[in-house]
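We begin with a single chain expressed as structure tokens, specifically the form predicted on its own.
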Amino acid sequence: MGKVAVAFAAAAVVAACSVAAVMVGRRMKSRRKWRTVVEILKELEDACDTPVGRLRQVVDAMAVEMHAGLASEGGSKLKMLLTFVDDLPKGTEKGTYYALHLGGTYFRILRVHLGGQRSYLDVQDVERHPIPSHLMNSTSEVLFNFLAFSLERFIEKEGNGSNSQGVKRELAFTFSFPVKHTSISSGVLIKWTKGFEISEMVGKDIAECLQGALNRRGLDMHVAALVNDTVGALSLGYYHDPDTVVAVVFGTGSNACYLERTDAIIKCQGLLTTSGSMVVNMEWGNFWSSHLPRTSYDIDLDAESSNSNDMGFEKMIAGMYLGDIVRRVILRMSQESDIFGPSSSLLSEPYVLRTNSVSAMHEDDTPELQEVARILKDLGVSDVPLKVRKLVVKVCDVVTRRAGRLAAAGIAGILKKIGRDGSGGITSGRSRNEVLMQKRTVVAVEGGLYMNYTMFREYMEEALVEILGEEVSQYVVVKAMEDGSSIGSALLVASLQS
């Protein structure tokens, strides 16, 4: 019997002994698992690194590009379109005006009254749709009956008090996309982006297009000028605030303009305006350097989109990508580590994670991270650990801090062209004291990401303050326009009318 005792002692020590190991080996595998993410993460902030000096290096890549892209057609990746604005409105306008704007995601229809002071600006029946997915690939027919039926509809709800009986209603149409101006209310479409792809549009003139849509419904209405959604977010900042001289969106894409001497657009020689200046499109969103800090996600986000090796600046700064790439960065942990648990095939589909949700789970200030949990069961992957949630966090800020730097890299280029970053430009020889006498300088800034998206707007204001230095950055003003493009451009008719 104590033999027996004995042989079941020992084979209990030694299942204990296997059980032991076994979860020994588990506890090594899973911290393997667990570093091959780290790791990743790791990789992803050494590729992501955006130090003071390698902004500055993108701030002069981006001015030398700019004064290329001015001096000839086709010289720079930036086209610094002439958009013939050369008088933005002061406050002085009256009249009731119409603005219609086909952004990357969203339609508005506003109306504008002004009174003829600045004090005076009264915003009307702002009304915001998403654009069907079925008219990015539609025809130009389709598209421009649309928008047509969508403002005869907001026309139907004014009643009679807001427009006279027969006088003609003046539209601004803010077009969000690479339009090369041949006068103010006229252009033609260079290329689409922001997922757009309506080909044989290419080349029309996107005016005539909207106004014949116009006239088929029998709107007695009238497009009087077609404007780029950076110059009529500029064109509300300045008309609040005539230290106004950049404007940026960030949306769903990104752009800028700026105000620009005449005499600097060496491209088009003996061009004059009465008040010695133009407004610039420079669709900067195909901006490119060496110095930018791009990943293999990046690449292969590039790869597969259908603009590959076009807008490689938009598509590390823009709302439209920057939920791909911490998607494609969650998709790499998911194939290299179970951490997430059993592979979601939802998480290999392109764009399924939208940057609002990546801004949610940056900006997820629960205990728990609860709001990261739901997102990710959203994309099949659920009861993830909370330190796994807290890695998912951390993949959000470096994508975001990454793009908010550029964007002020970006800004900053601006500001060096024109003489205002505190160097006196690129062909400048005035003093530093010089330059710092220098009037305010106000940047107007739109677009969902930087209204919405906490994180990058302090992201991008932080690095902006590193780039000029303490000294300059005190000059230069960061203003939000909320709704500026559609109403800047409806702003812009006013003054063409006064």
Ligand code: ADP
Given for the second form:
Amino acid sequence: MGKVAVAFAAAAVVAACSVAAVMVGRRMKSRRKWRTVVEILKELEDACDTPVGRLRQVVDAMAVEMHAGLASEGGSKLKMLLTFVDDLPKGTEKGTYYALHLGGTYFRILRVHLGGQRSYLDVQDVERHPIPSHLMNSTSEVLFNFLAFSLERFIEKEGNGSNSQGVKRELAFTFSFPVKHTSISSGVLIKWTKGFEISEMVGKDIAECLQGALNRRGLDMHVAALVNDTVGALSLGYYHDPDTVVAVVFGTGSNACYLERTDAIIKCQGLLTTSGSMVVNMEWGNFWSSHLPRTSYDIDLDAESSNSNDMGFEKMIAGMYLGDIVRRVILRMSQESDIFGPSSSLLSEPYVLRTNSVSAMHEDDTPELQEVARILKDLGVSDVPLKVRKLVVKVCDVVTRRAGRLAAAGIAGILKKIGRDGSGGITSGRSRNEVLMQKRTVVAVEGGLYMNYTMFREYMEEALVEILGEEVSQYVVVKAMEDGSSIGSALLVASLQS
Ligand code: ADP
Ligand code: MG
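Can you now output the form predicted together with this ligand? The one shown was the form predicted on its own.
Below: every chain and molecule of the assembly, starting with the one above.
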């Protein structure tokens, strides 16, 4: 071999070695980045861990806070608000009634006709529209004029058959925000939640605001009740099954109510009701306990929200927030590695990832996770390999599993407070027969998150059995109430009239 050839061969070897070195270097770098991402996931999993022992601590804390909130005004982060609802619809109500429901994302209008027997409940017309986002930080006048206008259009569509002429239409106003009631048909807004920010409305009577707007439009409608959405769901549950004593909503926000004995409502001594009980609106979204597994993502989400230091439980379990927790994890992963490709500015936008998309990714059953790829693409993240898509699904799973399990702990906390969790029976070692004396308890559940996100629902129901045990769980029935808040509120108005 001549000198030139040797030099060439040597150069080729050097070149090959350096290419190999670059490739190995890249592979090592990419492995290191992958390891970083896996560590972020592991850290998330640990921080969101909800073993049954921890859930039981949350159950106890919920029951303790309920007691404290009933004992004195301001005694707990749980407001435990009076609703002035003591009698729930029985099934014998008659007539035609309306409900207007302002939720966190949607407003709904419907009409029900009741024939005097349970089976004669006819939900005749249901309209559901997204709340135009500009209304959420407008003025009370703009908001209520819009609602009155929507009701007017609803009634115009009715034709003559639905309501005999000259009879005032009785309306329930289902309002999914905290209200301090002075009667069943009046109460003032305590604060906004779920991103609403019309500050001049705080302290105003909500029913009066709506009645005023209806009068201004010349609508012959009477706001007969102001009903929290959970109380609406409880009313529908009770109408169908009188063992229903708890109702929970998992929608944009989350809240619960239940039937309490009036003598247990210590902060309102002398409260007289014919039934000896009253529905209490817990406003459980504001529940807090040091046992809740909180992550850095929760802390940042809260700090950047319009209601920071408020609604801590809601921010871990409700539809408005789950998507944003997932987004924050993905954003951090994309910042600390390049596995999501070039950084996407969209990913930095709060609330751009909706919980609907989280469930669509989580429940994507295509082999290549095409739905995940599509949703990531909408977030400005294209062409990520399958293993990265799987990682995203795992993040959705961790966040939603925590939410479902904490939701179950909340429900078990209510059951504990009212003595329906079996703790009086089983844990004190009574006989099997006494355990069987446990009362059947129905929990009415509604809201878009619960109705549409199967994995959330399954995690919740699984954890409830884990907490209560197989035996007691047999007596606790969780019943889905589609549109329960609105339908139930109309039934409640019917029961007031009969
Ligand atoms: P509102 O809170 O206005 O009363 P809903 O009870 O219908 O309305 O809840 C709507 C919320 O439910 C949405 O904002 C979303 O967070 C959640 N949601 C709706 N559909 C889905 C879905 N398919 N998967 C996950 N969450 C959903
Ligand atoms: Mg709702």
